[in-house]
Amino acid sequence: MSRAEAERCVLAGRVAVNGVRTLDPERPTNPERDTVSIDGRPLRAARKVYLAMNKPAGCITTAKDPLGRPTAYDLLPPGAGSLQAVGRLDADTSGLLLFTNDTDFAARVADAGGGVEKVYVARIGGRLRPEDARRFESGVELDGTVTRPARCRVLESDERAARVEVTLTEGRNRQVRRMWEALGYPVLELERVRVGPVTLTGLAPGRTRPLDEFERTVILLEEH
């Protein structure tokens, strides 16, 4: 169920705990200790869900758009269950997105104090200068906080446009597009092809595939 869902069936008595009927959906439950259950049925817990997807440009990330859009959980694989994006990619990028229904682990990807790392690679436009580049690095005004360090490789660059890979350890709204957009080079295409372990080698475009243990193991232990 969603977090909606859930309240309702509590306000509606449907659901007990340790045998007891509550109607209040803030109260304080332990899995390990505690019996719940719904219409008199004990619950288990679901089985844990980690997905990478190649998410195409053009879709957004939301679960329904009022306007009709397609959406990445669109392309989620039948009996995937309830699971929740890690972070949203915005319409335009395209590249890596997690999904999974394990919350300690969405909320370890996001942490915005850093640790696991996420990999893009961005077309600029305009010839990219080495100072800014430089500059990329060692942060960049936002929203009045300076960002976090980060990584900036040249793969190609001309007088026209630069195609770099940047590593950030934080992950702002927008983040990438807007340190380029203050350093003055607009952002024409934006693929994250990397979080932490998890790369999009072999997984074409619109497709998922299940994270193994290792992936997971790595994110799970990475460095704050």
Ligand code: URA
The other form holds:
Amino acid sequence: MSRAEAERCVLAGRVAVNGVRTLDPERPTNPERDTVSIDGRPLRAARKVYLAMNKPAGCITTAKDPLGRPTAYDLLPPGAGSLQAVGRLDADTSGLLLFTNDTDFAARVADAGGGVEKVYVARIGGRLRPEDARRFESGVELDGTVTRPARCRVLESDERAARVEVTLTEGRNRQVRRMWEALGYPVLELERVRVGPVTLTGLAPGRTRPLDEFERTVILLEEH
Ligand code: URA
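Now that we've seen the form predicted on its own, could you pull up the form predicted together with the ligand?
Zooming out: every chain and molecule, the one shown earlier first.
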């Protein structure tokens, strides 16, 4: 169930910890030691699920949209259970979006302090000057703080536009777009192609696949 549904169950008095009813949804429990039951039936932790999605542009990363726009959650396979997107991609950004019900895993990937690399391919407008690619790498001031060191590889470049591959270790709101805009280049297209060891290879737009054990382990063991 969702966090909100779980909270309602606790407040309705349906939940007990070690046989004692609790009305406190924030009551700490240790899944290794405590037995949590609902309506007298003991619960087991949900099986951990880790999915990679190739989000198409035009979908938003919110479970429910008051404006009725298509969401990435609509594309999850039936029966995937209650999963959360790990971080967000803008509606107009396509590419790799992870989903899980493992909060530790999600925290590792999303951690603003860095660790897990996120790689994007961007098409930016204007003639890219090499010194601006270096400025992108050494950090750009956004909201009063300088972004962490990044990498920028120029894939193609002409008088009117450039295609660049950029690697970040943080995930601030609309970070890639705002960094290029701060340097004077509009982002015309943006796709995330890799998160840590997970790539988009073989994953068609709109499709999902489970992460394999190697991918999960590398992310959980990533240095911080
Ligand atoms: N940076 C952006 O600007 N947009 C995204 O969706 C992800 C990273």
